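What follows is one chain in structure tokens, specifically the form predicted on its own.
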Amino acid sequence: MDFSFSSDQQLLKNSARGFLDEHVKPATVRLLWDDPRGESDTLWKEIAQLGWLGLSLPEAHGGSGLGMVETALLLEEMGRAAYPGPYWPTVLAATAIELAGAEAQKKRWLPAVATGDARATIAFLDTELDWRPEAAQTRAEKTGKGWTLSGRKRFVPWAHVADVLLVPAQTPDGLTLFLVDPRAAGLALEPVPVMDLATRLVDVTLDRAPVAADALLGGPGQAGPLLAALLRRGAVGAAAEMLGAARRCLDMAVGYAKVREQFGQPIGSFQAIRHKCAEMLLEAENSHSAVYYAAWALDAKAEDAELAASVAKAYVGDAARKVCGEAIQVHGGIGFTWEYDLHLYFKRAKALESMYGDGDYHREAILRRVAA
């Protein structure tokens, strides 16, 4: 059984590496924290004229129609270089669209969101912080000319450099997704502080907010099932950027192992080190193939597609703070100082850790499914 990448693949790794060092190098990713978008309008363009915003959308789209296995070797070099934007954020809003929205909706915002000229975003989570759909609180009413909406949605990633919000909420047919602009009257963003600085989270509060008519994303009730399927999505996507950010750091640790002495050698000769190092790789060993087979099962349709995912984000999670944190320990004083670059990986996973579902989630998914 074969399970290396494709040439194609390994194209798309090496390409993405070679790319991300380049143009996200640390002092990029910290010259964008006092930013007040956060993210570079440049570094936007370029990778969408690289073709990575289209990566998975249809051809007949601007896109490339691949799937989630070349998205995840996509997320895991980002995850390496602790990417400063919206880039997932957007691919998954886009995703959404092109499953559930009308034919109208997909040639407004696919092509856009392909050509970097379009950024999107999803709120799962309302005060409650419950990622499961059904938990959503936003309430829509219907108007003689669409709908309002009122609720809070907390913690929506980027949602300040979003061109449109994809807000679930309660009607009386169940839980609809509504295509919501940001700019609406009743709408208000509020930055929340986050451990990453790389990533900007923001608290949307909507108060009669109006949305036309025709800006239901799929039918009236029917967001259930949508969710939970880009959920699990977003939850394989976050595990693939925190298996990237472990690796990095688990790079550093073995290159500051090689040069750092002590006693007159480098500490890599020391058993503790080496075995500090040697379990590192073990956990990101296991973190790869957690995220690829999950990723293979969303592309397969795979029956225990729902398991692998909540496996691989709940194992990852896990993992990735471990490995990271094991990298500060090699390093000793200098891994804690704000100078160094080990944070910068640190801190985009554990971010990630809570989003798209926490460890606690994801295990309690994984229960109801082998205990059912």
Contents of the next structure:
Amino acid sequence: MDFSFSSDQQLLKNSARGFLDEHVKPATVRLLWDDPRGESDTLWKEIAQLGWLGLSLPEAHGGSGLGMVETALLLEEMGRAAYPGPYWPTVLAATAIELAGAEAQKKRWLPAVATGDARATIAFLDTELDWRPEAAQTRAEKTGKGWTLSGRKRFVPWAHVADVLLVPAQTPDGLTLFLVDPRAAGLALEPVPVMDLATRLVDVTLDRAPVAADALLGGPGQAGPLLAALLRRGAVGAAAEMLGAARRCLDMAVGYAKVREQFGQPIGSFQAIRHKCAEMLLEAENSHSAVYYAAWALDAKAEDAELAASVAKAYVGDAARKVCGEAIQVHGGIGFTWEYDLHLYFKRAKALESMYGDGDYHREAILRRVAA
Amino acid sequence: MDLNPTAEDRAFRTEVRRWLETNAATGDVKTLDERKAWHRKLYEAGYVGMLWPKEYGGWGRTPMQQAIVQDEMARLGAPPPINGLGIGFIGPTIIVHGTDWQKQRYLKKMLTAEEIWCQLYSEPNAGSDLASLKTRAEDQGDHFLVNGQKIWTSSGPIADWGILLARTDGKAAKHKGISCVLLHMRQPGVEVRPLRQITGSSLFSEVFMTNARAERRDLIGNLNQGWEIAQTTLGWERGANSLGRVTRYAVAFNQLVRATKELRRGGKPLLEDAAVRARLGKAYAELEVQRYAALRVLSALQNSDSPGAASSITKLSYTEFEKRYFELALEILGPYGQLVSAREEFEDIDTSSGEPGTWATAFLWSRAGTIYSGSSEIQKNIIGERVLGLPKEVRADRLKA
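Next up, can you give the form predicted together with the partner chain of this protein, since the form predicted on its own came first?
Zooming out: every chain and molecule, the one shown earlier first.
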């Protein structure tokens, strides 16, 4: 039993930290906040070259075959940097293709994702904003040549830059997953004005959007369990990012409390501030335990992997919001300004709290498992 | 990172479970003699003093194996061993700082619970600020004459020996004039008065020392080195209860869920109430995180990264959780939460604080954890100063010194 990172894992974390400190500074994040696309192709190509995009993809398709623990390490660092871009949606969609795709689909998409030539995303939510996969309302109707999709997918991460959308839709056989070209006829994309501009969200309206017969990902009626698994994986990744955002805010708060003086002393010498910082550290450490336990459990296919994913998302969502919010409190007025960087991480944590199943969704999922 | 138990630990767990299923006391383990007998049986099986070196009667096991034993005992609801303070802290202090004579005289009987130990640290006016203690030990050559009062002394009424912090130099700075000495509790100069706790029982006490005698040969370390010894004592039970504690929370959770199936509101079981479900789900998430955190601590101990001040995070985390947890349980149980003797539908639960009882007992006990062994406020000071490196606060006693 060993809860510590291997030296390779530590190396990966350190090199990610080093790269992001240099290439994704707060100033970089702010530039991309103001960018209409919200992400940089150069940065995307650079992280592809670092092997991040293919990290968890199979070696046969251009990846490195590493696990969720390594992915979570990267995501924690990305959260810490408020990294702007479609990294996690793309990797998650690629995982879906790896798990359920036909050989031709894998050949088409996986190497392209690994080399940074394709971006992808999954449209989990419908108009009712219900995270249960079976709640999807978008419908697919069979036509002579394939299918047409009609419905409204809400808050789809980075759909405007994606080369392929994974769209769950109801068919007479049940819930089915389709690969959809976001530039195809019948699709309308509308960016949602959100507070974390480094996590772009897009509403996607499908009005009898035609998709080819071979655009099914997995068999008809078989998308439910796959989507549930992706949602859990997505939740663990989001928890890792929130942990990173919380760590950044904690570091900034502690750093500030050491140098900011009032009443002739650093404010960190006051118990009101020191105790707040201690509570923030407690939440960050517990979040670390939750994230990496859940990530390991997914890799090890542990029997409590599904429970652990929900625990991580529910716990870290609350914890990160608290830590980032308290960091603003420790800073006082400066923490409330646009110029100061805290809000980049505060907003990142809050944005992810509602994604991949919010706290209520995962708390209910936990209770269904343990109180049958 | 690999959180699977090793093959060795899995086999050990099976072995422990079998032993406990065969030997766990089936009759009452209530009187002191019954508890000592059960303790002795556990010791002889190798389940007490597990981290003590073999040369002192211990078993030289790993923190993980120790945690497994406690976990299996929690799963089975087996009565815990006694003399926890002795085996966890006082014995290790003697092993590290004591003389050969002291080791020969005290250690084995401590392990076997032939002699019960208590800790004579806190005083009415020296709680969180322990170093301001006033009990005096006057150097009389071959012995010390002890006068003063101690308080919150667990196991006081049953203790044969105590480890005492007393002032031996009234002129030195407050941390520098304290010595650590072993005190025989069964003597005319020592009077133990049980204190009744909010649970109704009397597990701790006040201790009055009036011209009590502590032998010179029972001085631990050097004269006036007591504060240093008390600060540097490494507990050997660290992480011991980490898994067992969470297992007890989980057992209680299952009992709570059973209760929510029987209690009804608006014509349906409470378990179907959305607000109750959300709160139960949140509590279970926190409970699981306590389990993951426990594994992380055990892993660190295994890799012999001493958690040091970070163990304050663990203590703060589980004691504060425990308060929230039993507050929630009592809110859900409504008026039933007040019961102080069990009924059929709301059976006894394990309070995880050593005292069996009802939900009300567990709820009341949960108030103790954030006070004993360094209150939550003191833990936060330690975390702030020693883990986060925040500046020390300006304190009146430091200004004087």
